[in-house]
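There is one chain below, alone, in C-alpha cells, taken in the form predicted on its own.
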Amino acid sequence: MSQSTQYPPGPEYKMPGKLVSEFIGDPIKMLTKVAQQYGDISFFKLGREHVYLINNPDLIEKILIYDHRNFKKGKRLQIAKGLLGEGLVTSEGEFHNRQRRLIQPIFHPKQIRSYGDIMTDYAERMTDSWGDGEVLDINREMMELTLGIICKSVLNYDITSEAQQVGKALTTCRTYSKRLQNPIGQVLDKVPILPKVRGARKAMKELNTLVYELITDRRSKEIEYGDLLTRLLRAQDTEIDHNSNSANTENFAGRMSDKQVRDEVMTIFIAGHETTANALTWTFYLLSENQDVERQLHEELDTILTNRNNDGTRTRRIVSTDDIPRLQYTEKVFRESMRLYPPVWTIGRYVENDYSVGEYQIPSGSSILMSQFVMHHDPRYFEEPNRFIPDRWTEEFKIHLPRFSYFPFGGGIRGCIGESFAWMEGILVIATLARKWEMRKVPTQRVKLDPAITLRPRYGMKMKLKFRN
C-alpha cells in the first residue's frame, strides 16, 4: 500500500491492540463512537485490517446497487462458510446469480402470500400451549416458531416434534460461528478434543444428518411439491458451459450435487428463522417496555379482529393475509422495533479494486464496513433515535427518508431474499400473539445485545404471560 494514501480522520490508539479489544467486546458501542465522531466517513485499523466505516445513505446505495460488483462479502460471512456452506447468503458472482435465480420463485409475492395460513397456524398452536401466568422465554419461543414455519413453507416439512433438538443443535452452531469471529477461536477450533469444538462438531453432524435423511427421503417419492426443496433437486440451469473447470459450477452439469442441496436448505434454517425470531423478541421486549404503544396496538387488533354475532356478542377471529393491509399500526410497531433493534446489525464488503468515496481512495484488500444500527439511530434522519415510536412511520415520513437510513434488509443484488416473507410473517405472528396475550419483561432478566452474524439478546428474554380477556 502506497505510503502517500490519504485516509479519512478516525481513531488511533498508542496501544494498537486496545481499538480491536474494544470492537470484539462491543462492536455496535465501538462503531457508534466512530460514526458520531469522525462522520460519514471514518478509518482505523483491526490488527492489520484496514477498515473503512460509511456512515452515509447515499454512500451505502453506491457500494450495495451500482459497484456492488467492485466488492465480495466481508471477512464474517466469510467465516460463517463453516456452518453454512455455499449458500445463498455466502456464494459469489456468477454462481451466487444463478442460485437467486433458482429460488427467487419461493419468494414470489404470489406464492409467499400462500404461505400465511401456515404461519397464523403455527402461531395459533403455540399460544394454545401457552398457560396463563407463565414465565417463558419468548426469544427461545420465537426461535422454534420461526424454525417451524420456515421448514413448513418452504421445505413443506413438520419439524415441530423435533424443534427443540434442532433449535438446540442449531443455537450451538450459531454461537460457535460467532466464537470463530475472534482469532484465538479460530486457534482453538484445531483442537478437537476441546468440549466446545467437539460440541460444534456434533451439532453439526446432527443438522446435517436432519437435512440429509430429508433430501435422500424427498428423492425417493414420486409427488412434486412446490416448495424451495423439490426446485433443488430438480435443478438444472441450461446457461451452465459444461467444459468450465470451476469448481462452483460442475454441480450444474445435470442436477445439484446433495451438498450443494445441503447449503441452500442450512442457510434457509439459519438466516429464514433467525433474523425472523430475533425481531419478534426485541419487538414484544419494546412492547413490554412502552405499554401506551402496546395499548394502541390492542386497540387495532380488538377492532379489526373481532366478529359482532347476532346475539351482541363478539368473538376474537384468527388473522389472515386480508387483514395485513389494514393492521397499519402492528406494521409501524414491527418497522420501528427492527429500526432500534435490526435483525443483521451490519453489512461487510472486500474491496476487490482501488475504490473513490468522496475525495478519498479506498485502496484493494480494504474491508467496507456499513452498520444498519448505527445509521437507525442516526439524529439527522429519526428524531430521539433511542425511542420507541412506531407513530414515526408515517407515509409522508418514509418518502422523504433516505433510501439506506433504513435498510434492515440489506439491499441491491445482496439483499435479502425473504424480506417479503419476513414482513408478513412478522405482521401476522405479533397479530396472533398480542391477540390473545400481554408479556411482562421479568425484573430479573438482564437486556444486553449480543452482535453476532444476527442481533440477539444475550441473555434470552424471560417474559410472564397475562392472558387477554
The other form holds:
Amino acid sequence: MSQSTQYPPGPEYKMPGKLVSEFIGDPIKMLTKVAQQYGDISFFKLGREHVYLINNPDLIEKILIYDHRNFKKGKRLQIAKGLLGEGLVTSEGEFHNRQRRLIQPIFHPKQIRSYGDIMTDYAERMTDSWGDGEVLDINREMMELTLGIICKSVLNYDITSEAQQVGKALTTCRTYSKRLQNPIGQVLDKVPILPKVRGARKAMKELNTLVYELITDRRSKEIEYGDLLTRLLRAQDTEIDHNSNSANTENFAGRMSDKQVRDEVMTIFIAGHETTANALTWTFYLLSENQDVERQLHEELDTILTNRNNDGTRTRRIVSTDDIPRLQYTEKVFRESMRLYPPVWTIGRYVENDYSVGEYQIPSGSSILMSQFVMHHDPRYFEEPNRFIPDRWTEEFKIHLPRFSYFPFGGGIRGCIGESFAWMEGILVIATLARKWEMRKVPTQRVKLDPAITLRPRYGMKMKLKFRN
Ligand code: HEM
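After the form predicted on its own, can we look at the form predicted in complex with ligand HEM?
Up next: the whole complex, starting with the chain shown before.
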C-alpha cells in the first residue's frame, strides 16, 4: 500500500490560538470531539507542536507494544524530572530497561501479596475515625489513605501522624510541576526568591530529607524488612554483575546509588498513590449515583465477609487477600469505574523516527496522543458507553474486546509496573469501606473533571456517611 504524505484529517481554525485554548480549557472534550468527527487517526497543531490522535485499539497496541522503541515519553514529562529524577516514569532507553528489569520482580503478584494486610489495616483504621452522619471530602480521605498504604509498603514507614504535612509537600510539588508545563512558569522558576518557587524548593527538600534518612537508616541496619525499599536496595542486575570488571563487583556491581533509589522511591510514591486515590473517589461517587449497583455490591460483601458461628449467629469479618478471587462483583465495579473515569486519561509519546501508521507517515519530532478516556467511551466497543454497568464485564465480553479498547494501565515496557498492586488495593479498599459505610454525595457538591496528569474531581468529593448495621 502506498504511504500518504498528507496529514490525516483534523480540525483547523483560522485563529491558530483557538485550538490551543480549547485544548487547555477542556482537553477531554476537545479530544472526544476530534475523535468522533475525524475517526481513528486525526491530526491537529497545538502551537508549533504537531499532534496525531490515535483512536484505534490495534494501532495503539502496535505503538505501545511492538514499535515502542520508536518513541520516547511525551515532552511534558521531561519537566517532571525536577521531582522524579531518573525514576521509572521519566527515564528512557537502555537505562530505563535496566531499571525496569531490576524493579519488575518486586511488583510480581506473588511478591506484593503480603501488602494486602497493610491495605486492609489502613482502610479499617481510617474508617474507625469516621462518624455516622459525618460529611467528608472523600477525595482527600482517599489521598491520605493511599499515601499511608504506599509509605508503609515501600518504606515500612507509618506516616499517619505526618500524613497531612507530607501530603501538603506532595501537593505543592505537584501543583508546581503543573505550573512548569507553561513557558512562563519555566522562566519564573529561575527566580528562587519568588514565594511559589521558594515554597516548591522547600517542599522538595522536606520530601528528599525524609526519603534519604530512611535510605541511610536502612543501609546501616542488618534487619530485613519486607518492604519495597529493602528489595530495591538489594536488587541487583545479574547481567551487569557478570560483565563487570570492577574491583567492587562483589558488593556494588549493578547496585543502585542512593540517588537512584531516591528517584525510584519518589516515583513509586507519586505514581502509586494519586492514581488509586482518584480511582477510588470516582468509584464511591458512582456507587452513590447508582444505588442498584451499590445494593448488589453490598450483597456480595455481606455474603462473602460473614462468618457463620456454631451457635447459628453470624459475624462480619475483615476482608483478606484470600477473598479477592471470590469478590468478583467488587472487581467488576472497580473495572467499570476505571472505564468511565480512567485515572490516567491519556498517554503521550514523542516520535523519534518517521513512523508509518495506517496510510499515513508521521514525521519524527511529532507527538502522538492515545486517550483512555476517549477510547473507553467509544460506542463501537461499549454499549451505552456513558452508563455505569459493572455487569457488562462478563468473561465472554472480555474475550471479545480488543485489548487496547480498555487500557487504564497502558501496556508494554512502559505500562504500569504497579498494576497488580493497584487492583489488589482497589478491591480491598472498596470491600473494607463499602462493607461498613454507605456514602452519599451531598447535593451542593459540584462534579467536574480536572484532567491534570491524573483525572481528579476538580472540586473534591464531599459525601455524607451512613453506617451500615
Ligand atoms: C489505579 C491505579 C493506577 C493507574 C490507573 C495507573 C496507570 C498507569 C499508566 C497508564 C502508566 C503508563 C504511562 C505511559 O505509558 O506513559 C503507568 C506507569 C507507571 N505506574 Fe501506574 N497506575 C496506577 C497505580 C500505580 C501504582 C499503585 C504504582 C506503584 C506502586 C504505579 C507505578 C507506576 C510506575 C513506576 C510507572 C512507570 C512505568 C515505566 O515507565 O516503566 N502505578 N501507570
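Take the two forms, superpose them, and find the largest set of C-alpha atoms that agree within 1.5 Å; that set is the rigid core. Quantities reported herein were computed from a predicted structural model and do not represent experimental measurements. Residue numbers count along the first chain shown, from 1.
Taking 2 Å as the criterion, residue 353 does not count as shifted between these two forms: its C-alpha moves by less than this amount when the rigid core is aligned.
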